[in-house]
Amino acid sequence: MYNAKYIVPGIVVFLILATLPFWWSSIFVPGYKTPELALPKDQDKCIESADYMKANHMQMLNDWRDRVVRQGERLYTATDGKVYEMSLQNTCMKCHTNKAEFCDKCHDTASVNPYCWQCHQAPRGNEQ
């Protein structure tokens, strides 16, 4: 093989450098941990299932906003048939009263900066 003494070590060094980020993160970076949320004490169920809300709450809030502002609809019928007011402040924040203990924990972990609080007043729990 022509210049094998240079090519083989070069390939080995390239493979080590190309895969280094994967090895480094698997060894030295801790795995993802789901944040512990402060759930409402007096409620055992959200308007939809927890799995549905984890995956779709952002789409649901955008849909609610559009339906309330553009179409004037104010009521949401959940999959269990119960009817709720489509309101972040009056429905969601009635149970999730502390933004720092509920919203921020997941959003900070996922490095998401939602724009909900540019218009709505953020709940602060029992703080004054």
Given for the second form:
Amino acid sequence: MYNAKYIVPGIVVFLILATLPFWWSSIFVPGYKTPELALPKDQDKCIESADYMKANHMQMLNDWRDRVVRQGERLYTATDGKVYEMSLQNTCMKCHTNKAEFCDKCHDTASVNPYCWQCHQAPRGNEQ
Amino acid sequence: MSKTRRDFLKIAGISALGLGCSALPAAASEEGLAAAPAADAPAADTMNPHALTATRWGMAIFTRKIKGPEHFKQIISACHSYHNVPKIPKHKNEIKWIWEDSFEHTFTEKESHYLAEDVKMMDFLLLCNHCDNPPCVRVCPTKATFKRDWDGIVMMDMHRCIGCRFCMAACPYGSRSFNFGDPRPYIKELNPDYPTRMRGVVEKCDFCVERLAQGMMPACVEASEGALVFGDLDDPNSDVRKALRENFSIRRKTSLGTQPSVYYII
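Next up, the form predicted in complex with the partner chain in place of the form predicted alone?
Full assembly next; the chain just shown is listed first.
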């Protein structure tokens, strides 16, 4: 092999750089921690189970907005039979009054930026 | 096989008879359709039991019962403050759901040289006419604006609007406004029960669908002290129909064939 004194260090530098994201994050970046959310104090459960809401709240909200705006349906019957008004602003945010400590914490961690809040109003408690 | 003229006429006669018979049941079922409620109306268990329903919402405006600029202001601000409609000073960017204008601007087809002086000086309330044949719906490429078949309200779906403004070009009544910028800084007091809009969407009056769903009359009707009458145009016993039966009324730009459902009692 000719020019080995250039090629071998070159390969080593390339490998270090190429794998940088993997070992950098495993050494220097603290591990992922599920964010601590401020749950509503006066409620012990959401309209569906917490696991379901964690996994499906986005689909549910999407489904709600179509049903309300396009089909004119306004009420949602939960699995336990309780009936709720389908409204982000007037149902969800009446319990989850702290958007900064509830919605934003997860969304920031997961780097998700829904634009719901450009129209729908966050509860007054968050407006400082 | 050769056909004589006599054979041809026989077959043609029988075919015509058959066609005539097949049209009969179709005609019968059309009569039935008118009475049955629209198929895609929301199911009763998804609606508030107090919700106001109709098969064709409409409005009659007693123009002479509106007394002066204060009364206009009261009606307009009731709507605009409820729906978080921004007050933007620059005329070009103005957002309006309900507003007032002169006779000449309102009834462009009814121009007359010798109009009664008081009518000529009068102002009229303008809003979305919720047409039977809405041109805005026809041109919308995303179906963001659509007509609810079961009650005739022409709705805006802000989630779908891409801000192309075809609907603004199509609407002959100028009922649509475009958000050139973020409207929130121009809203003095936010109504926490109703969303605002974002930059880049078109908006307009929606006959207060959300209030009807809760069993309340539209905000303008409530604030009008009887000058606006709202109800079901399909129901001959409704307040609107009564008002229209007892008074002479006109509509805006009827020659365009959009069939507006806002009637003006002059």
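Residue numbers count along the first chain shown, from 1. Rigid core: the largest C-alpha set superposing within 1.5 Å between the two forms. Keep in mind that this is a model prediction, so the values were computed, not measured.
Student: Treating the chain as two rigid parts that move between these two forms, state whether residue 110 and residue 71 fall in the same part.
Tutor: Correct, same part.
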